[in-house]
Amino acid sequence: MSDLVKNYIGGQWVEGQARQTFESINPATEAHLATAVKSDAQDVAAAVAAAKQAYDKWRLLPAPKRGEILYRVAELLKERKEALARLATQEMGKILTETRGDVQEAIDMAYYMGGEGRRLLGYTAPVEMPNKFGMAIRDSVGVVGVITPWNFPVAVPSWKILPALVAGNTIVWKAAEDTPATAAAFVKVFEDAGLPAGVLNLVCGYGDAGSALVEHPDVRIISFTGSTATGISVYTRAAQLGKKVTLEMGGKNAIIVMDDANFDLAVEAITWSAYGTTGQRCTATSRLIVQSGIKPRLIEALVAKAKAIRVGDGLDEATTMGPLVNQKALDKVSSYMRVAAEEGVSILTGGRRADLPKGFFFEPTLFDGVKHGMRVEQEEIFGPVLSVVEVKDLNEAIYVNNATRYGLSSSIFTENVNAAFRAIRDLTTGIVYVNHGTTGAEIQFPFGGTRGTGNGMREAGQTALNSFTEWKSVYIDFSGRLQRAQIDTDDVLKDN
């Protein structure tokens, strides 16, 4: 790519009003990808100004027929899936697998808000005067704010965006800087689809311009995903504003694995859900909580998986596993490396940076013999990094699971149907898996996490509408006349 990556604000695609850029880099190969303008909080103004402008033409649209749109977005993702996916992968490393589905998480998405046009459900119930209706609907709020992360660059900003636009909020998106290219392709999407302008707006840029976009007085909602210690800071300064906040931070995920699993199954599941993404999702699995009678046959057969991954270039078709993506993602994780001899950690296999001429690549990485309470079993470590945490019996496990800031998504794998049960009861995560990774939520589901991992929001499925409207209360008398305030029954029987 060789053009600029521009903002997009008020249905035009324009220059930051200060004229400065930054670079999008390549993280397989380090090459120069994409020049994007780097706004600041003057750019975030014009955007907001222009969906403050939009709104009351937005939101008066039919719903039906805001849905409509987002049926056009489904159909024009559909055509771009492919260019979109290599895209991604070319600005934030992962496999094209994973950006493919990436991408399909969005067109999921725009069809199932699309249809929310026809329901936006609200609910009547029975009034305690005579002669008297009463119903809670559903109404839009005004602009919206998204800061949306790198690793899902087009199915979370979807997740967002899509419920916000279809009750009848306009958007201000604050893109991730490293896929400021794939945002903006995102977008063109919207456009071409005949949103109208400045219902969504898009602002490329680094943490000051996400800064300017919560400081905001015309902003009234901010949707944030990235770290935690961003998210608390964006809540606190939001909630001293009396903005509405819905937060997606970090995890510590654990993947619990009792003596009579389905032992290829796991082997597998773990595998992808450690190792998948290069380890940067919020659900990738980072710890596994092992029961003791199964777990040296499981550390010979993961320390074989990890070893026959395929490190590389996501374009290659033949790669599992994709770069970190950047320096800074990479010295991280080699961080955690200091970290783990410190604390008399085994690493079983990789450990140290991939041994390619170029690039941000990781070695898929095992530690074992790693105790309740390390740092490398409680920090978020965002990298192709796996902890083993050995227990004697299912409450220990559950108590493992529990016991971390985070509470996102969880798994176990048994056979035993009253063990399953007694997990899905216990665990204390908003995600829980049985017999599967801790990967691969779908839209149709509320998305989010307990404790550390969010605010008590949650992201898809119809819930998802809660984050983006307010509730509004009707009562309608038709008596024909003012009735008193309190009235007993056998006033009501009397009068009728």
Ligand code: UN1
Given for the second form:
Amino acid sequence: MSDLVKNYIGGQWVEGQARQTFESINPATEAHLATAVKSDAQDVAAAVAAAKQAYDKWRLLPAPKRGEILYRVAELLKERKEALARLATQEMGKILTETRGDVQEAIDMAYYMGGEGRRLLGYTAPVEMPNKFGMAIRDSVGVVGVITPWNFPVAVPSWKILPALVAGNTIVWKAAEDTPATAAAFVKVFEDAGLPAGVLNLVCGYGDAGSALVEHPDVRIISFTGSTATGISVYTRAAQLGKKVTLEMGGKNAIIVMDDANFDLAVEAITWSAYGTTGQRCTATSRLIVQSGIKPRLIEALVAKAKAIRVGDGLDEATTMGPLVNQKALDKVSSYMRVAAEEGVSILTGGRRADLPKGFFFEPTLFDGVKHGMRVEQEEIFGPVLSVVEVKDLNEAIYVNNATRYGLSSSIFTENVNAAFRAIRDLTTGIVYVNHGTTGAEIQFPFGGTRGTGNGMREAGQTALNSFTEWKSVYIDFSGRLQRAQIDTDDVLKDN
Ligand code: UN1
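Next up, can you give the form predicted in complex with 2-aminohexanedioic acid of this protein, since the form predicted on its own came first?
What follows is the whole complex; the chain from before opens it.
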């Protein structure tokens, strides 16, 4: 098995202890792409042991030096961007422009977090007693468990791995079972950048390997992106074990289009946000909340746009939408066509598997006549399916936007500054866009959602560091005598 994707543990590429493997296939062709190690709890334990062993040396390496390694990661990612993008397209299906963007997010994050090596800012504040100094500093935590999905096989892992590393932690990463080859190619970048052995470890495999990571007593933090059902079970178990968790889960994101919107801009943005990555982004637009006046014209333009999408192999530069990731995803998206029929929704375009000989392709789909509260309007479908909900005014639009169990991203198209600012104030999602689709978050700002999307933590930006550090408050008394912490102002004045 020359193409075996191995685990990376303690700086070595190794087979699984039970010698189990699984197959990674290309969702556009259904052809074999790679065979990967199917890790079990023993493999996870070996990876955690390696990470634990590497921790003390890594945390004591000065943070600017840790940051320099991340700069080297950025440089190597730039060199390998095209190769990584092509591999990711073959392994999970999205088109090359999208996988290039995926790798670019990791490059951006590597530079950003490399810079954190010279910041990792804490703060000082005045203290109450004379001749005493106080400061709050960020401390590394230990071994971090990273569990990631396949839809951003490079970017999302980078959002977790890079801040965790610069903060001085070591890592065991359980990569998505749909993208092991891309994961291994990403880890190879860290190896070639000179990251010391054991600092980043990769285990390939399924949910049981992820569970073993959550269970392991030496793993102090879990950073998870994936489905809501899995995320909640990770959270529940980690809570019982007293672990810190960062969760990024589902979305049911909406674009609001007001009657006064810039029409062409809205059409482009909706098309890209709804059908880009075949709708398989947690930030994808799956609801269009549209004011009555503009609706007929907008629907007509969107149907034309959806029909013009070229569904096919993402490696072909002419393709504008790739396949769904696997058979299970295809079954799930197809099942929502039955739900739509039951709910009396009309399918304006799409609604079925695309007519291609192989691959998990689904047609770009537009649902009209969707009413607030229907299943197609509330549940995350995670495919190229957009539900149109008509509203009369801004108040109703904001209400419909906010009334879901998720709260990741939302957007409003309007030329009215008052409406835009009201929306910014009143939309209750973690990310709000004005005159831009719901996707395309940049790495220097907090990324994450409210309600069922997360657990109040955020990735990216400075906020990412909160997931991977503990605060340590330090008091230094240089008075040379016993000073009580609580004392009257009068006593202090008397004493000095
Ligand atoms: C995700 O879908 O899991 O904002 C992440 C965006 C991307 C990241 C999406 N930068 O759409």
